[in-house]
Partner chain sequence: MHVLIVEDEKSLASELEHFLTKEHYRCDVASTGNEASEKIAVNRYDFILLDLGLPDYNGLDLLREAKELEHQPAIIILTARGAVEDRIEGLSLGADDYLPKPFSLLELQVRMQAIMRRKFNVKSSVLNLHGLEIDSSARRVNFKDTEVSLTKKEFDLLHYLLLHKNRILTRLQLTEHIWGNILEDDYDSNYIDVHIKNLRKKLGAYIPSDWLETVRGVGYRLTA
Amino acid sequence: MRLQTKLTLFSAVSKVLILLLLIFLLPFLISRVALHNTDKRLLTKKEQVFDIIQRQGIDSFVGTGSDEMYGSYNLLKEEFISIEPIDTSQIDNRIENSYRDVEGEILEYRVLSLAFEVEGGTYLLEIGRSLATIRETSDTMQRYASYFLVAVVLITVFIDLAFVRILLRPLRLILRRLQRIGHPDSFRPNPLPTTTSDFVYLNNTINNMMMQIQEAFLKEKEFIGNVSHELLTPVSILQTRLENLLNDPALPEEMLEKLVESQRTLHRLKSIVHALLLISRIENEQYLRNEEVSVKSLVSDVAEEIEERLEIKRLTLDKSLTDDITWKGTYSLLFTMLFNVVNNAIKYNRPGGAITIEGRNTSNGFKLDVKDTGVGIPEEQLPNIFNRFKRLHAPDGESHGLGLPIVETVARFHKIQLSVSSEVGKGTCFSFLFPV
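With the form predicted in complex with its partner chain in mind, please provide coordinates for the chain only.
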């Protein structure tokens, strides 16, 4: 999941959690607030009542008779005030919820009860406010508060989303640039337009590393060039000198045979150097993969090239390519790859044996199998057959074993998946998968 998505999701989820928590706690909080306000209002009312009593005397509420009481409700029974004389023993000051019977209707009120003494008598003052009214107010408050919260969450989530997008824009740029790099050679260091120092640091680090890789590639290329020159020039001198000597009519016959031996040895040296240089050049990406190569015609070309070798070894070649695929690559390298494998199949086959080349489309891509009926490769050697300089099943003992490493390098260079299976005494199968 992308960082931007994650950050936005995280902020949205945390806000929704806070929202849920608030909605869950809101009734409780709001009713607390409402009650608190009501209590304050009751206390204020009480002060007002006391003011009136002070100014007008208690008599204006309760006449002179000791059992008379005063009571007043407003029209909708939302509030009431009552004053009644009581005994001193009944003093009980509190604010609480209680039920009152008002004109035959039981209503719940928030009631302030206060005993007080005035003009030699003890009275109980009760001021009440209908709880239904309080609840109605608090419900309204709650509803509006919820709307407000949801709006706040939505607005902030959208603001977050936009901000994260802007904030992460440099990161997206870095990623896009990295995706465009096919080869270190094509990398160009670019400054990053941002004020976020972390991204600047990241970009600079990537630039530095890529420049180092680029430099290493260039140095390696130069090195390969120098090595080819340094190694191949002496080989060149020796080869021409041997050829001139071979042509010397004064040379005794036994010297001639020695020269032929030397020529053979030199040839070995030459092909080792060539093979190593080829591998290095491929790994140094010195080949362009810009040819459209049809695997079917590649197989035909290799088959044509090895036709006579098959006859000499009395082998049969069975080609069955039901499908074809066009692969972007370097023809000469792909030819070498397939040639080496087929040539191996010839070299290690039994006389009168068979080679089968099969190509078909599978769900994973185009699969090309080269099977032989040869000596096979022991299982413990299989992981090593693509290793350079691992001497394996070379019956002549002269092979330096770079044929298969070349196959592997070319396959990797062309993003072809190479696998091999073998059974000793039965044969070997090399499989190339050209993935879709």
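Switch from the form predicted in complex with its partner chain, shown above, to the form predicted on its own and output its structure.
Nothing else is written out below except the one chain.
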């Protein structure tokens, strides 16, 4: 999963969790706030009642010496009020919820109960506010608060998504640059247009590493080219001397066999030197890609070249090219590329096996597959099959040599995408994609 997607999902999930927590706690919090405000309102109403009693006297509510209780739902309009004489032993000041019978209906009120003394008497003042009104107000607040929280979460998620996208833009730029690197030679260090120091540090580190790789690769290319040239001359001289010795009629039979074996070893050494020189020249771009090469004709030429070897190993070759493509490149190199793959298909095939070459147009370009029914390549060796510095062995113990590194070098030189799949005991398939 991409880093941007992960950050966005984390932001969204965390905000949804916070939203659910707030929605769960919201009724309790709003109820507590509503009761607190109601209590403050009752205390304010109490002061209003005391002002009225001070102005009008207690007799206007309860007669002196009378045990009757005064009650009214009109004096404070939204709260009821009751005043009654009590004994000092009954004083119990509090604010609490309690039920009252109003015209035969039991209703719950928030009631302030407060004893006070005036004109030599002790009275109990009760001021109550209906909890139904308080709960109706709380429900309305909860509903609008929920709408507001959902809107805030959605807005912040979209803002976070846009911010993360902008924040990670330098990282996407670094990744695109790395994906475009097909070869160390093609890398060019570039500054990163960002003010985020972490990305600048990452970009500079990658630039430095790639420059070191590029320098090491250039040294390796020079070394291989120089060594190959230096080896080719003495190898050619040795080969000439051996050929002269073999032409000597007085050479004993025992010595003749040893010289022939030495000549074979020298031939293998010369083939390796030529392969290294070929890779070096391709990587130094000493070839021109100026020939129009038909892939269909190329397959026919390779098939004609290997015809004799197929008969020796009793193999069958099936060519199935429904389409064709003309690719601009170097014919000799493309021939070597395809020949090496088909040659491997012969070399590592089982007696009586088959080789299939299929070519067709796809949505991504022209695809050429070379399949065999050979011994296959172990899965752990596939990542290094084109590495010239890894000496890999087929399941039969024989080395793969430099043939496949040459194939990969030629394909890369011609911008052909190369892939391989294999299964031990069933065969291998090399795929060349000539992109559109």
